[in-house]
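One chain comes next, on its own, written out as structure tokens in the form predicted alone.
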Amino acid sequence: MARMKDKVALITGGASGIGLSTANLMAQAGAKVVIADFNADGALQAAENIKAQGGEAVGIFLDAGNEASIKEAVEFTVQQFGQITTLFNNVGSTNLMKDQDVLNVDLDEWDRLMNVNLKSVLLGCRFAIPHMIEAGGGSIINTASMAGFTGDAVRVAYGASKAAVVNLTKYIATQYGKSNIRCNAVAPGLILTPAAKNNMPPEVLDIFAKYNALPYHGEPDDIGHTVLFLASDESKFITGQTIQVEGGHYIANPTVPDFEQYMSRNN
């Protein structure tokens, strides 16, 4: 309980998946939590579930593509709980029908993703940091992605926006560290959120599993526990970092699984 005692956290995209896991874990650790999501009903229900378990939480609507809505979420958090010490910028979006390769990416989709995935992080920090300074410091955690570190056949806008989140994290950490504000990011690989389970055929999940170093996929709590660590004082000397939580999917020579099959056939 003591890990997040006296801390107030605003979690964007908190009604499901990684955000919901993080909200639950932070509340269990003693934080007062504001769950902000475009799915307002989901945010309200998530908060009710936390309160039913003895935690403190409120759910509100958030449009991460709208500057005024982001500012309102930060101001609501301060009005509700007196301060904001933790900000988890977790909203992220992509559309595989429009976010394709460089020659075919829909330019309106490019602009939309830069606004929702990147500008929302900037604005959340812009509005929260003055309150954090007043509170004596705080911790900001941004959701990046392994797509920000690698190339892919599609999702050029998503990957570019998440790469920018990684570097924006370093800028925030550099510029506000002396104000006792830390800023880190977490880069998930494939995580079995409800959206992933509902949208990815088993054959696609098997392809990812083939290249994982570990024999299983990630769960939302794997990211939630990492964010909880970065939000707590246990990580008080860590800032400007992006922690890759991806099951070892990207650490090996990519030919290893194929060579293992080759060797097994020829032994």
Ligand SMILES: NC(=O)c1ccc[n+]([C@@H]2O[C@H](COP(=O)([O-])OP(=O)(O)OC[C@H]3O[C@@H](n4cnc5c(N)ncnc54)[C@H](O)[C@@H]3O)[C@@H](O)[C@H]2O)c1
The other form holds:
Amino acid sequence: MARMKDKVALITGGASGIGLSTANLMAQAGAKVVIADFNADGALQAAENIKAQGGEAVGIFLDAGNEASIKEAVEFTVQQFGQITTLFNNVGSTNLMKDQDVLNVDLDEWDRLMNVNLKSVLLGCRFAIPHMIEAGGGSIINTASMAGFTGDAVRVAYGASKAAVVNLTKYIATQYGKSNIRCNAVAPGLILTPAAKNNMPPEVLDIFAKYNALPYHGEPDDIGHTVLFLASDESKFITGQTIQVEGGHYIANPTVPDFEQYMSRNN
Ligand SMILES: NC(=O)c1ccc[n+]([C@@H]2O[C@H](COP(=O)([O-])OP(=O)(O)OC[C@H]3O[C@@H](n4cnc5c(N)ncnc54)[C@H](O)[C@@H]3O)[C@@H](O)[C@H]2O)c1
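For comparison with the form predicted alone, provide the form predicted in complex with the ligand.
Once more the chain from above appears, this time first in line as the rest of the complex follows.
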């Protein structure tokens, strides 16, 4: 309970998946939590569930693509709970039909993703940091993605926006560290959120599992526990970092399977 005692957290995209897991874990650890989401009903329901278990939470509407809405969410958090110590910039979006390769990516979709995935992080920080300075410090966690570290056949806008989140994290950490504000990111690999489970056929999930070093898929709580650690004072000397939570999917030289076949053929 003490890990997040006296902390007030704003969690964007908190009605589902990674954000919902983190909201639950932070509330269980004693934080007061504001769950902000485009899906306002989902945010309200998530807050009700936390309250039913003895936690403190409120659900509100947020459009992370809209500057005024982000400002409103931060100000609401401060009015509701007196301060904001923790900001989890978690909203992220992509649309595979439009976010294609370099020659074909829809440019309106490119702009939308830079706005929702990247500018929302900047704006969340812009509005929260003055309150954090007033409160004596804080912890900001951004959701990047392993797509920000690797190339892929599609999702060029998503990948570029998430790579930018990784470096924006370092800028925030550099510029506000002396104000006792830490900023880190988490980079998930494939995580079995409801959206991922519904959108990916079993065959595609099997392809991902095949390349994990570990014999299982990632789950929302795997990210939630990492974010909780970065939000708590246990990580008080960690800033500017992006923690990759990806089951070892990206750690090996990609030629390993080919070489294993080569070795077995030639031994
Ligand atoms: N699930 C994965 O495999 C995976 C992998 C890498 C990175 N991520 C990142 O993790 C974050 C959370 O993803 P998730 O898998 O939990 O997704 P999810 O779809 O389960 O949840 C996302 C939540 O964000 C909300 N949302 C979407 N657009 C919004 C907007 N403009 N304003 C306010 N709320 C909005 C949705 O309503 C939803 O509740 C995203 O940034 C995503 O890019 C996910």
